[in-house]
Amino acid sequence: MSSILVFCSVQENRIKRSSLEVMSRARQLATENGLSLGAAILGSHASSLVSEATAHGASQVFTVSDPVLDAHVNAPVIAALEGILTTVQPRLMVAASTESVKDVLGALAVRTDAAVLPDVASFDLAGDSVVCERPVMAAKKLAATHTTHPLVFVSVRSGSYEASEAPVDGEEVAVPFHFDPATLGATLKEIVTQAGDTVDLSEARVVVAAGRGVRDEAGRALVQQLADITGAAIGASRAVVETGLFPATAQIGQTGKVVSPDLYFAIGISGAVQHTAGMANSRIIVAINKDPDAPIFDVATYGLVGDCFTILPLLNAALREAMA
């Protein structure tokens, strides 16, 4: 084993929180195992966040400076890591596991020959092999994996580690790349977004999401307060979303969206594993349902039973007057 490469999602022209817990992890395992670690950002702007992925321990930062890799394109993303990759020649490659991402693995890894690993709540090196353990059955159980393949990619769900800073006197290497969009099959036209100062679910560090108690719009009225107070992303859990009252980029679950925040609140939430896949590795959980028996109490850091309509006024005054 020579190094360990780390694949860096970009959003907004930072690295995104996920990828820097990811990298985080694979420092600790390059420590521990006398490898190099380096980091790929692919972009118009990489060169601007190789200070961003040295402090966090990457020594070297392998860069694809191309406008065509700004908009999310599989064929010109998977030249471009491909290309990495063959300049690197890693034992093993991390990336989180983003939508992105999720898109591209499985055909960078027939085109490099390597092995998958998809999707992991934890990553280790145990001598040749790359072992994981991997939600299965709606997370309801941990799967163990492994593999002693020469070339391994693993992704890695969001919050699985905290992310931290280990500056280090790192170098960037440019990789050359060339891609012709004209040879595109398909093509991006256009990002829809939610418009608004909305915060970004999959990043947000406190999210307020909305179950099936909050049943109307004065409910929905009383999340907004809690996130506009806490600066909180909304989720909401698919049996809400399906009455209208939230927006589809609201859901969290299996189905939807995984989040990982430093506070989550749960708000009317019964706490079905097909939403708590979803947001089970959110550091610290407020829940409050009027059903003391709710599951989502069992992963709840705190617990208040009762009607929302009832508890929310009462917090989100609370909260204002201590944030004053």
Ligand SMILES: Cc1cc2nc3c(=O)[nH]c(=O)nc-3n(C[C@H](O)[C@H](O)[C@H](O)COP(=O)(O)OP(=O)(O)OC[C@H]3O[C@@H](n4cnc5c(N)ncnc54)[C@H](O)[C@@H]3O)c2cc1C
The other form holds:
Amino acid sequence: MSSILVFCSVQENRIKRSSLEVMSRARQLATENGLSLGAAILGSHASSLVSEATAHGASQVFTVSDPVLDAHVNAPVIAALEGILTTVQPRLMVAASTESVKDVLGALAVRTDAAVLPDVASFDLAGDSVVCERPVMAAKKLAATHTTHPLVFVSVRSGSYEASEAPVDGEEVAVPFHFDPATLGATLKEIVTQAGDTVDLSEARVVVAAGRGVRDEAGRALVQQLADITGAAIGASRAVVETGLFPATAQIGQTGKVVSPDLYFAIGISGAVQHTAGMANSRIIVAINKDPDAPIFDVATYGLVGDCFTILPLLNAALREAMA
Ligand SMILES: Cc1cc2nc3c(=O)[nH]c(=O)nc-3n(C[C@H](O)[C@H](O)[C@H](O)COP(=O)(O)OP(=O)(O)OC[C@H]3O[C@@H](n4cnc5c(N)ncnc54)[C@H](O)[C@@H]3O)c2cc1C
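I have the form predicted on its own already, so could you send the form predicted together with this ligand?
What follows is the entire complex, opening with the chain shown before.
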């Protein structure tokens, strides 16, 4: 085995927390197995992120600095990664399981003859094998899976590992790249974000999620207050998204986003498996539900049984006072 390469997702000129989590695990495996650890960073500001990658243990940071990569259009991203893979020839490339990574991994695997283990909760090396655990059956079970293929791509669910620093004297390796934008079959015109979104849901450390129990505008305002006080991103169950009270971009679960914050508030959410599939990895779960038998209490760290319209004003006032 030669090396492990971490493909770093970038947002607002920072390496995403989920990529740093993956890097920390990859560093541990590289050390244990005598492998080198590299990072791949794409985009016009790639060079400015080299120090963040070396601070987390990457001894070589492969950059492709071209503005064509800033728009997250698949074709140039795949071409740039293919160039880096040709240069590095790693045994394993790992990445956080973000939407854009999911978009490119399959096509990249076909072009480079790699095996893909997507959306895993853990990854390991055992002899010639790359070994992973994948959540299946709405995350109720973990399936152990492995491959001995010579080149393997793994994408990892956020929150699966703790991000930690381990600075090394790394170097930047600028990888030559030429992509003619005129060949693009698709262009990205605009990235539309939900008005008022201040915290990225899939990267948030605190999430306040609303369910059907948050039945109206007054309930939504209480949820918003809790989110403002705790600096949280707002999520929602599918049931409350379908009522139109919360946007589809806020949906958490099997057919929505997967989140893994330090603190997750579930307000008026029953805890159906399709919902918990997207949040059960959260470190501390606080559930508010008026039904003491609601399944959400099976995964909750703390449970408050009662009407959220009574509990939330008290909780918000107490938290405001405590924060002050
Ligand atoms: C293929 C498929 C995919 C799906 N994907 C998803 C998904 O990605 N995400 C998702 O969330 N769901 C998903 N669902 C739907 C899922 O099965 C549930 O129907 C949904 O999660 C229920 O949402 P809920 O808990 O908000 O609503 P409900 O099940 O109606 O629960 C509302 C809860 O609020 C409580 N409550 C009511 N009033 C109050 C109050 N005043 N104070 C406190 N508590 C109160 C009730 O006791 C109840 O427990 C999917 C379903 C299918 C079939």
